[in-house]
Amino acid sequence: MDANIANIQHFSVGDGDGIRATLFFKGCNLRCPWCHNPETLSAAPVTLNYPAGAQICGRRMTEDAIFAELTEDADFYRESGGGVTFSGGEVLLQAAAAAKLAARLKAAGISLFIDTAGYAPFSAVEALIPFADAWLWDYKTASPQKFRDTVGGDLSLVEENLQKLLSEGASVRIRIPLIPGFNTAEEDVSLICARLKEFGITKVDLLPFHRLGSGKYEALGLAYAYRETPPQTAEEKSRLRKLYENYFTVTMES
């Protein structure tokens, strides 16, 4: 079965344990204004116009072609305790194709992580449960209104899916992007922590804000809402870490 792919990133170290290949599925049904992969949002191919030349993002790939490319680095996965991460965009929007590919990776003994915002029918989540070793679950806010107004979706669907996934005994790592002006005020953090505790969460990964995707917005001819927002200082990251450590074991990306 073909899949709509934005990119395959080899030797990725930020999308799970060990050395990994990250498969970026194209298309997303949310619109986070801080997204650092804006080229993956549209399901259609897009052109990034860089000074060095144009780059087209988006292609249909067969299951065989994707599997062949992902397994090129199998020795590195095994030596490092790594594997493959399905990301996006939103992988759950292509759950049928993802599940077929995931089954082949599992049969080949390759670890699979699913990086998702969880915004899809639970049937899409369910299709991948037998094959995923871990889920990297993006949790942006505990405010339904903020989620609706800023991200463009219904938070209850994300939370219902998370609850069901946890009830299946899946390994879930909650990842919280730290977005200035959106979810970093103390009241926002308290609301997030209280809500996640209700789900029985004990550990979270914190992802500090960065502007690494800003050049992509320019190349796509899009406005970037966080263009003038500076990265968080060491002091600000320390403040946020301490707030979350009141509730959870915390890992923070550098």
Second form
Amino acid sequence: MDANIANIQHFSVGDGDGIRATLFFKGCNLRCPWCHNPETLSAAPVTLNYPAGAQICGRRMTEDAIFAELTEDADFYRESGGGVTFSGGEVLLQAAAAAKLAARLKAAGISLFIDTAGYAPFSAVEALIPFADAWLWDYKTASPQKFRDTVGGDLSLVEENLQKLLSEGASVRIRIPLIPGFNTAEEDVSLICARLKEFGITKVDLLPFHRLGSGKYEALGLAYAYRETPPQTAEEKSRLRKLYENYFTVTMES
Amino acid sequence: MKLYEALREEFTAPRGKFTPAYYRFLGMREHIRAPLPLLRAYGVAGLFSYAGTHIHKNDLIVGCLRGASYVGPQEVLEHANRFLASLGKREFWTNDSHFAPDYAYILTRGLPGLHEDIENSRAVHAADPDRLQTLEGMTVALQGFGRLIANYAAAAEGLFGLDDYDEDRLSFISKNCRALLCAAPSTFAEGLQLVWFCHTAFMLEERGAMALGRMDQYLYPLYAADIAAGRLTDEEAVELLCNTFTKIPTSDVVNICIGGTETDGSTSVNGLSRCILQAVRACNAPGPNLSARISKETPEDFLLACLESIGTGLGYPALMNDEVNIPALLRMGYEKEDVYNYCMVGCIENFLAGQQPAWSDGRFDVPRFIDYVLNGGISTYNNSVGITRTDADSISSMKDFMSLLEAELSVGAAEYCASFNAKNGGIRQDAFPSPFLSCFCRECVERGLDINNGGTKYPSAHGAVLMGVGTTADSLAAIEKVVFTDRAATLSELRDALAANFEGYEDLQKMLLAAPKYGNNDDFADKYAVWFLDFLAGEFDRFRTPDNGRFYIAMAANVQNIYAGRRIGATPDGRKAGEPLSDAASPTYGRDTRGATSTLLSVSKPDYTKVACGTVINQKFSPSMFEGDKLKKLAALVRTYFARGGQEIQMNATSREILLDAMDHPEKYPTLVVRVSGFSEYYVRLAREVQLDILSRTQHE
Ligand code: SF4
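Starting from the form predicted on its own, produce the coordinates for the form predicted in complex with its partner chain.
And the full complex, kicking off with our chain again.
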């Protein structure tokens, strides 16, 4: 089955255990204003006009071609305890194609992580459960209203999926992007922590904000709401870390 | 301030002009009627005996060139220089520098033992006047070396009671020197002092790139005995090593090899390997060129410690794959025990310490031969000619193109070897003996033969350093794709485009640039790198050096790729005239765009067991790759690359300076990538303020 792919990134070292290749599916049904991969949002190809030349992002790839490219680095996965990560965009929007690939990776003995915002019918999640070794689950806010107004979705669907996934016994790693002005006030954090506790979560990954995607917005001719927002200071990061540490074991990307 | 830091300040203070000819001349004048080979030995003895000593206030291990500056009337110096010049000397091409002594031999025998070995050999060769004279030369040189040590002992003793000199250190120095005059070293400090005296003597002789070799092996027995007896701690060992390494001039390339493999396959890594790594890291200077021999059995903590050292910005050690180098050297016919004991001289050249004459190599640039094939054998950018007489358009297939290229390269390699052999073999070996160097080869002493006159166990080896594998592979892939597959241009159009440096042929240049490139795990281009190495290894292996040694090939032209590139016209890979060739064995800079795993998959395709000399692959990583969890991923990257047959890798952390430079010169850094979770982007595409975000991050790191 073909899939719409934004990019395959070899030698990924920031998305899970070991050396991985990240398969970026193209298309997302949420619109986080801080998103650092704006070129992956539309399902259709887009053109990025960089000063040094234009580049097209998005291509239809056959399952065989994707599988072949992902298995090139198999020796590196094996030695490092790594594997493949499905990311995006939103992988769950192409769950059928993803599940077919996932089955083949599993058969080849390659570890698979799924990096998702979790906003899709549960059937999409379910299709991948048998093949995923871990889920990197994006949790942005515990406020249904904020989720609706800022991100553009129904939080209850994300939470239901999370609940079901956990009850299936899946290995789930909660990843929280630290977005200034959105989820970093003390009350936002308390709400998130309380909610995650209800789900029985004990560990979280914190992803500090960065605006490295601003060049992509410019190349796409889009405005970027976070263009002028500097990354968090060391003090701010440690404040947030401490808040989360009241509830969870915390790891934070440096 | 640490002792070695204070020493560095003393060491780098300005000093007088180094005048070795003067001291040689003094030694020769005393025996001016001696036959020439012996006269040279007296010169060496004079050099060692009369060159002044200098002890730094912060020295623990002594030996440097600071005292060797003549300050009397200039006429004397000029006379000495003229006389020495009239005698001639060996050059790099005639096996003079780039050597690793057999320190294991010297340390076990010591100065008295060595004299004894030479005496015994004189008795054996009593009927052979030539050998007797050679052995006498060795004795003379070695006696001079003894005086060098005695001079340092006396100098230390003479400094007692002087301001600023620490008496404990002075008596430590004098005790070590005196001990070395009477017996083989019995402590680690004495052993290190003897090694450093030898190295100092080589520097006095003006030999460059003399390697210290496998220090962690030959000094290990002394180190282990001291540690076991409680006479030495690791901290003290590191202090002594730092004190030594600080005295390596920054302009020199002194290779030190740690780690490795025993003949039974187990690892050679020991406590001293770790001390040396720590000392080189602490000194943080470019002089000691550290290499680590890595195998499957290398302990993980040692590999991680190597990577941490690299990540400090030092870039050392270079990592060498034993599982390729050992088979490569075995292929050259050396005995197993010797091969497993290999080290490196210069930057990366494999070497059997004390078992072959000093190293030599030269550059062989390959892209030039493509130019011959395209232009009927006449170079378009320098006055050279090949053998092709075919018009470009009558070459009708890639296969034909490759046969013409192979014919060119075959003649080119033969020309190279003939020219080297004429130079190297053109001197009378017996007229230019190296009596002191010969003492460091057990067989030279036993046989009574000079190092360059059949004394060493194995004959000389010469390295042909092949330049531009990336440029060549990319060029051939571009020709195959654009000319013979897509038929988008003819060979004569390509030829004209290159002659015009692509002016007026911009579209063709674009197509050539878009063709598959080496370093992206694409066989279309990678197969030409495999061919490059196979074919040229075979060609050079057809020739022998004047003493019947091998021509090795090397894939290691750093820096020279920039100079060679300046002289070479446009190439079919889309490279414009004057731009650098691809460096060493690496893909062309900026064209391996798929990430480190793909680069290393490509680079490990050729069969490096045919590269006996050595290979250099340069890879840059962001500083965060050398931290915490990611360091282990880097170790896995190296192990996988080595398991697939990679020969060498040297890594660098992208420094703050590079990030700053890339802000102003984005064209120089097309592949500098920034990675964070779920995201990667080329650094040069980021807005200035975002680049500053990254800079402020690396400041913390
Ligand atoms: S869910 Fe992820 S990909 Fe989709 S908009 Fe948000 S940050 Fe971007």
